[in-house]
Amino acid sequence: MACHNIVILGTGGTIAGRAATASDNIGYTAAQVGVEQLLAAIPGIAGGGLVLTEQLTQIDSKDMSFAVWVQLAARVNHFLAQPDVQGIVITHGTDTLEESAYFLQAVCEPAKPVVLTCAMRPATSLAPDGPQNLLDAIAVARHPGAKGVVAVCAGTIHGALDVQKVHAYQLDAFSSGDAGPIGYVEEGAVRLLRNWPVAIEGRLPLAIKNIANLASVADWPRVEIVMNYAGADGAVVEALQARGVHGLVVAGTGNGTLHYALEAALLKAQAAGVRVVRATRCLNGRVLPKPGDTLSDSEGLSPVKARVDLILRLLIYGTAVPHAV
């Protein structure tokens, strides 16, 4: 029986997109090319070890859903448990890659590499970036000692906790902010700058490792994101509360600062049992908590990752979660 040491899971995205002409890099339809076709377009990609492919789903990542996350985590956990699997590569759209990366790092806590990769140009482009990104991702998955969930794009390796999409068009669309990248892939070789991601200890209990717990949850908690800005008030918070929201992440200005009217509405919602977490809308830096803060901070997570984190907490503890969890 053949030994497959790298597993590639296809989920769609721009990397699998098609456009009517090779010169069109934005008018494409995502998730049209199968993962096997993507590999077939790269000669010699299996060199140095065998590759197993699985088309998990075919979606534009802007349409990512909880159902796909559960399916993806289940397959990742399945292959991580196989002794003959060295690492996993996931082809993914760029739009929600950072959220999927954080989710997988939280629920899988992988001791092997799980590498998300992507593209900013479709497969039909005159100069597609997907093939090189996929080659680089496989190089990372094969690197001795690699572990944890990372994203590989434009030759840069980003950790799941730090990666953010920061550009809407350029090929090098991701950043790790002031944390900096984990390393680079240079002509197929990995050059590390810092350690691989580790389990998110203290943020989520060990029970979350069992993805079956998530699969059994029929209705995921509803957690929404609101933003502070000039002239903000509590209308959106009140509307969401009326719709039965379970949690709110607020993207505050600066060090998580909030308009007084928005803050009043958030405190009222919190008092009514809605869990509220305060992040910052700034790309770099984190909310630094102060003594006497009435709203908990996101512990350095961006608003979208803080939302994933809060959803997982609510799945564990229930929607009537105490504020100090």
Given for the second form:
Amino acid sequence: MACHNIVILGTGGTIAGRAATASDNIGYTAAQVGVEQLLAAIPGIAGGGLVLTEQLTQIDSKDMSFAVWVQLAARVNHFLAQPDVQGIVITHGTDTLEESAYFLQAVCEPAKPVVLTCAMRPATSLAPDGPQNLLDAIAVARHPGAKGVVAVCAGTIHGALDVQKVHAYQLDAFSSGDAGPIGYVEEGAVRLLRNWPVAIEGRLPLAIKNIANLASVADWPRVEIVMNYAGADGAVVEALQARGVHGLVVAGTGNGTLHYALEAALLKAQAAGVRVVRATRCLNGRVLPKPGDTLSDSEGLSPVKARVDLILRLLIYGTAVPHAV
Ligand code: SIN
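Compare with the form predicted alone: the form predicted together with ligand SIN:
So here's everything in the complex, that chain up top.
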């Protein structure tokens, strides 16, 4: 069989949302329409190869869980291992898409394209964006040479490391920040600006190919995010420590700066064995490390991705996580 089959895994989201009226783009319920039906809304899609669908789950991505991630990674690895599958498209809610993208890139390190797509308007909208996004995602999955985990939304291709949801309403809701997008999809053609995502070098030495190693999600380390802001103190950190937290990501101000009281609590937690990583709450830029830093930085990852990264490191290494600091 020719190697151009595309598998679409449905997970829910607004792309599969349903509202009572076509003019309602916010009062809908996410994750109602099956992936088969989403595909049926795009006439002539199958041209150029088979498109197979599988409804993996049907959730609003605000409710994303470790269990779904493990299931997703297992299906992605399963289909990628089939020689007749060229690429995978995943329909996903926009809200936690960037976390799933980072997780899949880190765990699967796909040598074929894994394309997450989504919508900001429900399927019942007067002018839904889902069908075009799905069509564009399939074009990317079929593009010769495409590889790695990317997100496709509003005609733009974002890499798993950089993609972030930056708008709560507009159709072009994602940005790749300073890195810029990987490319665009224009009338079904991919225009590349830079390389496809590669293995997350220096972050995780090994993809976790044996998904069974991730299966006991109840035992996953607890990693939480705290934030620096005016009047921040150590109370949240102390409460989380009392609950047995294993790791903390702090979304610092600017270049990862912290209120002295919050910093003191984080250093105390770190000394007690909690892994602490410093990211920035700024949308662009990254924490630039400097001599004398006492808390490691997130190496450019946003707070939510730094959390995923720390969970995976703790899973792989236990508390002996090798750290940048
Ligand atoms: C979700 O993330 O599942 C709901 C919101 C969206 O897809 O835009």
